Structure formats: structure tokens, C-alpha cells
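In the block that follows, a single chain appears as C-alpha cells, in the form predicted on its own.
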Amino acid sequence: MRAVIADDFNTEPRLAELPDPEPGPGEVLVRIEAAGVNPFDWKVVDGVMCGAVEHAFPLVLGSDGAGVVERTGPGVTGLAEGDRVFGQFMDVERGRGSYAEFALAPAEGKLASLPRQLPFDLAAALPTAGAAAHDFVAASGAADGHVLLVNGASGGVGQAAVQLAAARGAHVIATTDPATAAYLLELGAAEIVDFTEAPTVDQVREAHPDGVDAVVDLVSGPAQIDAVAELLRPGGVIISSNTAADVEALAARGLRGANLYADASPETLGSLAASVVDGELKVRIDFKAPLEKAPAALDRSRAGSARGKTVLTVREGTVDA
């Protein structure tokens, strides 16, 4: 099968031919139709988890994918050949990922059924970004009357977070550049902060001198997040996607903080899929490329050029079935 692999940390991903994998007990082999690209994919190559978990090389890249069950391993009862599924496939300890014509995943815990109305490309764009937005907004406590800042709203996670928070009744402030501002307003943002005009913190403080209730921060590192946290009212909460929040230091200031990752459970995936089908959640794919162009797609993600989701079409001409 064709797959995009990394031969080691800090190496250039490349297209390679690998043997077709075989499902073991409790596993399913999925014929991948589309794979979603996330910043975490290139961060793995950079060694973000080096030392924390063993990596098997060559490592097939990619977490998110959507496709059709090709075969099932011993003991699998919940899924069958021909079922449409989507979810997360990355398993660095076994060198597995979704940037391939076939991918393995546990039959339980990582995959969800894919509604017929949802195309493979949109489904592949959902798992990590959608689950992250779902969990971050839930942890923020966004509700009617709350003011929530989504810091870094231009990409897939930010766009989903804006919609989910607005659906809860929150007054959403979205940071972006001019290219995505109008679209974020369509998605439900009440205010736009153009970070190219002036520092985000200064603009938000001027517009909300009494502070905001919560922040979903998708861009700040440890050196920047304290300034963002100063925008919070007493008792406010800041959620970081970059492990930047010092929870104890924030607590000493009467604030709450959390460092969260996407938990793409089947229940969350099912809820997200239903929201897309019902038109309640919009997913913008702003860049699509064939599997062999994955290295270029990763470079584009690394450069911060994404204004939506990036998807790899694994099988040419196949999107819906």
C-alpha cells in the first residue's frame, strides 16, 4: 500500500510502499478514503512525544481518517466489512497512522459510524479539531451571558469552537486576520479582533475593561499565556491547547486553568457528525491535496497558513462512497 512515513525524528516525510497491514484481535482494517491533517502530525515528527512514549519507525503519519471497513480481526462484533467509519488512527508505538491506503484501529474506542449523508472528506476533517473544540468549550463553561475569547480562531479548532460556544449562548470574541474575519462572523462570533492591527490583549482589554469570563487559547505558549490570562475576571478560566497554562500559578491568582487535548470518543464523534449533517456545525476545508502531496500539506500547516481544515484524498476521485 502507499503510505506517507517518517523514517525518524526530524526527517522529511515521504511517500513509500508498505505491506498491507492485517487486523489483529479486536482490530479493524479500514480502507482510508480521506485523511485529515493536524498540526500534531508534524509535531510528532519534530519529537513532541519523544521520551514520553516509544515510537516505531518507519512511522505512518496522520491521526484522523475516514473510510470503509475492509476486514475485521478476531473477536470484533461491533463493526463489519463495508461499514463506513471515521476517527483517530495514530498509534506511534506501533508505527501506525492514517496517511495510508489502509489503516488499523481498535474496533472500540477510536472509531464511530459515519452517516451516509456525511462525505468522507468532511468526516476526515472532524475527529481531532472537532473533539478538541467540543472539549475546550465544555471545559470553559460557556453559557448564556458569558464572554468567551477564542484566541486563534482562524483554523479548524477555532472555527468549531466559535460555533459551539455561540450555540451555548456565549458572546464570542474571535481573534483572526482579515482573511477569515467575515467567515467567523457568519459562524456566530459576536466580535472580531484583528491581531494584525494591534496586540490581541490590548484590543480585548480596551473593548472589555471589566474582563472576560473565559478564554480558549489555541496559540499562546508559556511565555505569552500569562498576559492573556490577565484578561480574565476573578474566577475566570483559561483553556490551553499548548500545555501552556500554569494551573497552580493561576489558582494563586483566583483563576482556573487547564491544559487539554482532544478526546475523540465515539460518543463525541457521533455528536459532531450529527451536528454537521443537521447543518448546525460547519466544517471548512480550505486545502485539499492527494496523498503524495502530504509533505507539502504538512509544510503549509507548519507555516500557519491554514484557514480551515486540510484534507488528503487518499483515493483519487473518491469522496462520498
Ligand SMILES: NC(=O)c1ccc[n+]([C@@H]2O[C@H](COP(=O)([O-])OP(=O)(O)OC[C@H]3O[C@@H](n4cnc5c(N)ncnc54)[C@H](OP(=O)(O)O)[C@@H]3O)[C@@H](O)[C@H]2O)c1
The other form holds:
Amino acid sequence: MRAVIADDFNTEPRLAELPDPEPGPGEVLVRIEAAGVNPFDWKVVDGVMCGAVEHAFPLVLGSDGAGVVERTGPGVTGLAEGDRVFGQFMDVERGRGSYAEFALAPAEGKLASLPRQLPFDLAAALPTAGAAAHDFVAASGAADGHVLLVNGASGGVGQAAVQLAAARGAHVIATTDPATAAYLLELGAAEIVDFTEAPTVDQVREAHPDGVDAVVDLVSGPAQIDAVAELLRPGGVIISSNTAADVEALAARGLRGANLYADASPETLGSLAASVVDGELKVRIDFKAPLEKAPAALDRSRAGSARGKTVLTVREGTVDA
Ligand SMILES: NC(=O)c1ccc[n+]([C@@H]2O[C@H](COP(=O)([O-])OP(=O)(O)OC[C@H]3O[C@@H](n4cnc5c(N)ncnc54)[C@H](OP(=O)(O)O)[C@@H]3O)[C@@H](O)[C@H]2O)c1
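For comparison with the form predicted on its own, produce the structure of the form predicted together with the named molecule.
After this comes the whole thing, all chains and molecules, with the earlier chain placed first.
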């Protein structure tokens, strides 16, 4: 099969020919139709998990994918050949990922059923960013009347977070450049902060001198997050996607903080898929390319300026089937 692999940490991803994988006990082999790109995919090649977990090389890149069950391994009862599924496929310890014509996954606990009305490309764009937005917004306590800043609202996670928080009744402040402002207002943002114009913290403080209730922070590193946390009212909460929050230091200041990892459980994926089908959650694909262009798509993600999701089409002509 064709797959996009890394031969080692800090090497250039490349298209390669690998043997088709065989599903073991409790596993399914999925014929991938579309794979979703996330910043984490290139961070893995950079070694973000080096030392914390073993990596098997060559490593097939990518986490998110959508496709059709091709074959089931021994003992699988919950899924059958021909089932449409989507979810996260990354397993660095076994060198597995979604940027490939076929990918293995456990039959239970990882994949969700993909409704007919949801095209493969939109489904492939959902798992990591959608689950992150789902979990981070829930942890922020977003509710009627709460003021929530989504820092990094213009990207994949941010666009979903704006919609999920607005649906809970929160007053959402969204950071973006002017070109994407109208779209974020359409998604439910109540206020826009143009982060290209002046520092976000200064603009939010001026508009909300009494502070905000919560921040979902998708951009700050440890060096920037303290200034963002200063925007919180006493007892406020900041959720970091980048492990930037010093939870103890925040507690000492009467604030709450959490460094969260998205849990793309089948339940969360199912609820996200239903929201997309119902038109409650919009997913914008701002860059689509064939599998062989994955190295360029990763470079593009690394360079920034994402204004939606990047999706790799694995099988020409079948993505919207
Ligand atoms: N913990 C988890 O489970 C988890 C899950 C998903 C994602 N993440 C992490 O969360 C981050 C966001 O993910 P994503 O998929 O949404 O990435 P993305 O699609 O690349 O979006 C990032 C967005 O942030 C914007 N941005 C960058 N610097 C900014 C700044 N200073 N102020 C305001 N906006 C800024 C970018 O615009 P410009 O490039 O134009 O600046 C871009 O629109 C990544 O670091 C990712 O690795 C973590």
C-alpha cells in the first residue's frame, strides 16, 4: 500500500510502498478514504513524544482518518466488512497512522460509526480537533452568560470551540485575522479580537476590564500563558492545549488551570458527527490535497495561517461518496 512515513525523528516525511497490514485479534483493517492533518502529526516527527513512548520506524504518519472496514481480525463482533468508520489511528509504538491506503485500529474503543450523510473528508477533519474543542469547552464550564475567550479561534480546534461554546450560551470572544472575522461571527462568536493588529491581552482587557470567566488557549506556550491568565476573574479557568498552564501557580493566584488532551472516544465522535449532520457544527476544510502531497501539507500546517482543516484524499474520486 501507499503510505506517508517518517524514517526517524527529524527526517523528511516521504511517500513509500509498504506491505498491506493484516488485522490481528480484536483489530479491523480500514480502507482509508481521507486522512485529517493536525499540528500534532508533524510534532511527532519533531520528537514531541520522544523518550515518553517507544516509536516504531518507519512510522506511518497521521492520526485522523475516515474510511470503510476492509477486513476484521479474529474475535471482532462489533464491526463488519463494509462499515463506514472514522476516528484516530495513530499508534507510534507500532508505527501505525492514518496517512495510508489502509490502517489498523482496535475494533472497540477507538472508531465511531460514520453516518451516510457525512462525507469522508469532513469526517476525517473531525476526530482530534473536534474532540479537543468538545473536551476543552466542557472543561471551561462554558454556559449561559459566561464570557469565554478562545485564543486561536481561527484554526481547526478554535473554529469548533467557538461553535460548541456559543451553543452552550457563552459570550465568545474569538481571536482571528480580519479575513476570517466574518466567518467566526457566523459560527457564533460574539466578539472578535484581531490578533494581527495589537496584542490579544491588551485588547481583551480594554473591552473586559472586569475580566473573563474562562479561556480556551490554543496558542500560548509557557512563556505567554501567564499574561493570558491575567485576564481571568477570580476563580476563572484557563484550559491549555499546549501543556502551557502551571496549574499550581494558577491555584496560588486563585485561578484554575488545566492542560488537557483530547479524548476522541466513540461517544464524543458520535456526538460530533451528529452535530455536523444536523448542521449545528460546521467544519471548514481550507486545504485539500492527495495523499502523496502530505509532506507539503505538513509543511503548510507548520508554517501557520490555518483557517480551517487540512485533509488528504487517499482515493481519488471517492471522498464525497
Ligand atoms: N492537547 C490536545 O489534545 C490537542 C488537540 C488538538 C490540538 N492541539 C494543539 O492545539 C493547537 C491548535 O491546534 P489546531 O489544530 O487548531 O491548529 P491550527 O489549525 O494550525 O490553528 C492554529 C491557529 O492559531 C492561530 N494563531 C497562531 N498564533 C496565534 C496568536 N498568537 N494569536 C491568535 N491566534 C494565533 C493560527 O493563525 P496564524 O498561523 O495565522 O497565526 C491558526 O489559525 C496546536 O498547538 C495543536 O498541537 C492539542
